[in-house]
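The form predicted on its own is given below as one chain in structure tokens.
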Amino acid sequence: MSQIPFLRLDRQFENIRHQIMPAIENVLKSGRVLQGVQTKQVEEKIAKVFDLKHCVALNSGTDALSFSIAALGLKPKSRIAVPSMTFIASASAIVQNNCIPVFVDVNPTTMLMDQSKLINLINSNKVDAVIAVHLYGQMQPLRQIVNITKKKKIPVIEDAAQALGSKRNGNPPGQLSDITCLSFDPTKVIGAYGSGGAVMTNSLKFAEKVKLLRYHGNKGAESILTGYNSQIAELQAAIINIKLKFLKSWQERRNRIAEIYLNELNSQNNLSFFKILEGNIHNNHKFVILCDERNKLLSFLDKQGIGTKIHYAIPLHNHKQFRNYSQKNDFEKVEHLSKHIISLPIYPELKEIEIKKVINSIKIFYK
């Protein structure tokens, strides 16, 4: 194991063990391990965090995306815009619903979907829906986009898998879109010790459709549509309920670590950073730098015992699973940036001495 692993869930667990273990025992003693009180509490808390009327907890963020698309009731082969720089599920969920992903290049200063390119696609009637991804914890601006999509009756889904705690102009994700998706993957700012996700919306119609999809289309004793089994485990819901109490303090710590990284590395000529847009509150789910000689730097940091990742090394439009959806769109920005990004360790349990080692190691490499 690296001396400074990229993620330390073990350290996080030790800090909250005294709350986690009794909660797990209480669930098991209750005899209700699915769709019980813990799931209901998660749904109520998440709806409150996002200031939305309905929340449906699911077994994964991927299911949240897939069910959200299904809830829209789009026609087969509908075209859905999605950024080419995001996790694979943002686009695979489109294909799962017999729709066509329309990949969009990114803004080079933020790595978020290029707004002007998206607007051109919308205005030229080349997309039937939009998945806006809040990448690394920074929110995609949506006001201008939604002003256009509403007139054209084009639905918008927010992929907020990485944006729990993030805000734009004082508002959380979900205030401008039709449906918002969340992930409780273990790597997220609030994660399960397994898998989990949620769909949030102000639409009762969409929420009810997602509930039907969650468990075999069951409505009472009758199954009224073909659904799935995507129930979140009560054990995972109990863990998430505990972790949500730390959302603010953990986010403050992440932001402090990001601030230290920026202050200490900003003067390095061979490094650059993505801009935080005015009005955005970043949750720093990931701290991503742009660097020259990426492979050499990755190798050097690994030898120093520092764990790193690349989010994401291959733009979505270049993945083999999407080769049948090839497009003539320009992807110059994302293809360039994807060759230069590195994600550094950033989690609340990261110690000051470890932060200094990461910084000093990068400075030594570029001496």
Ligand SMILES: Cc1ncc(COP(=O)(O)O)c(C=O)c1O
Second form
Amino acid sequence: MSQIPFLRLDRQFENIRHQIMPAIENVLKSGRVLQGVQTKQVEEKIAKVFDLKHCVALNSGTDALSFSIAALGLKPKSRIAVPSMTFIASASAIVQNNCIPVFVDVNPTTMLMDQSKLINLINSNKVDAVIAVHLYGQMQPLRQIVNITKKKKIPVIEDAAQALGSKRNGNPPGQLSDITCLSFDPTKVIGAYGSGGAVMTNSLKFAEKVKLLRYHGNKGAESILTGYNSQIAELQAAIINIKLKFLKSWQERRNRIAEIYLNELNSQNNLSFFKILEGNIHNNHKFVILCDERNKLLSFLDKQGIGTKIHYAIPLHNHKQFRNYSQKNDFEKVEHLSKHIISLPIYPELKEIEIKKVINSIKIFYK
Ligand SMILES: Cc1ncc(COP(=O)(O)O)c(C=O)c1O
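Given the form predicted on its own, state the structure of the form predicted in complex with the ligand.
Full assembly next; the chain just shown is listed first.
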């Protein structure tokens, strides 16, 4: 095991064990393990964080995306724009609904979807919907995009799986789009110790549809449509409810670690960083650097006991499962950047001495 692993859920658990264990016991003692008070509480709290009327908790962020596409009533073969640099689920949810992903290159300064390329696709009637991804925890600017999609009646989904706590111009994700998705994957800023996700929206109609999809289309005793079983466990909801109390303080710590990384590594010639757009508050879910000699740096850090990851090594349009949707779009930027990115460890439990070790190791490598 690395001395500084990429993620330390074990250390996180030790810090909050005194709250987690009684909460787990309470759920088990209550005898209600699905669709109980904990799930309801998560939904209320998350709706508040996103300042949206409805939240439906689910068993994953992937289901949140998939059910959102279904709730919007997008017909099979609808073409849905999605950035080529994101987690697979942002696009597999499209295919799950028999729709067609239209991959879009990224803006090289942020790694977010290239806004002008997306607008060109929308203006030339090449997409029927958009999934905007707030990658690494930085929000994709949507105002200009939504001004056009609204006129064309093109729905917009926000994939905010990585963006709990992030803001743009003072607002959380979800204010400009039709429906927003969240993940409680264990790696996320607030994660379950298992799987979980949620859909947030101001539309009662969409929320009701997602609720039906969550459990077999059941309305009372009758099943009115073919649904799934995507209930979040009460145990996981209880864990999320506890962790949500730390949303602000954990984010402050992440932001501080990002600030230290940036200050200390900014002057390195072989490294560069993505820009935080004016008006954005980054939650620093991930801290991604661009570097020369990536493979050598990765193995050097590994030898130092420092855990790293690549988010994401293969742009989505190059994955085997998506190659059928081959497009002539230009992917120059994402092709290049994906070969240079490394995610450094960033979590509230990271100690000062560990942050220093990561920084010094990178400095030594490039000396
Ligand atoms: C951008 C993005 N979209 C979707 C997902 C899918 O969420 P989940 O893993 O909860 O299914 C994730 C996280 O894993 C993600 O990072």
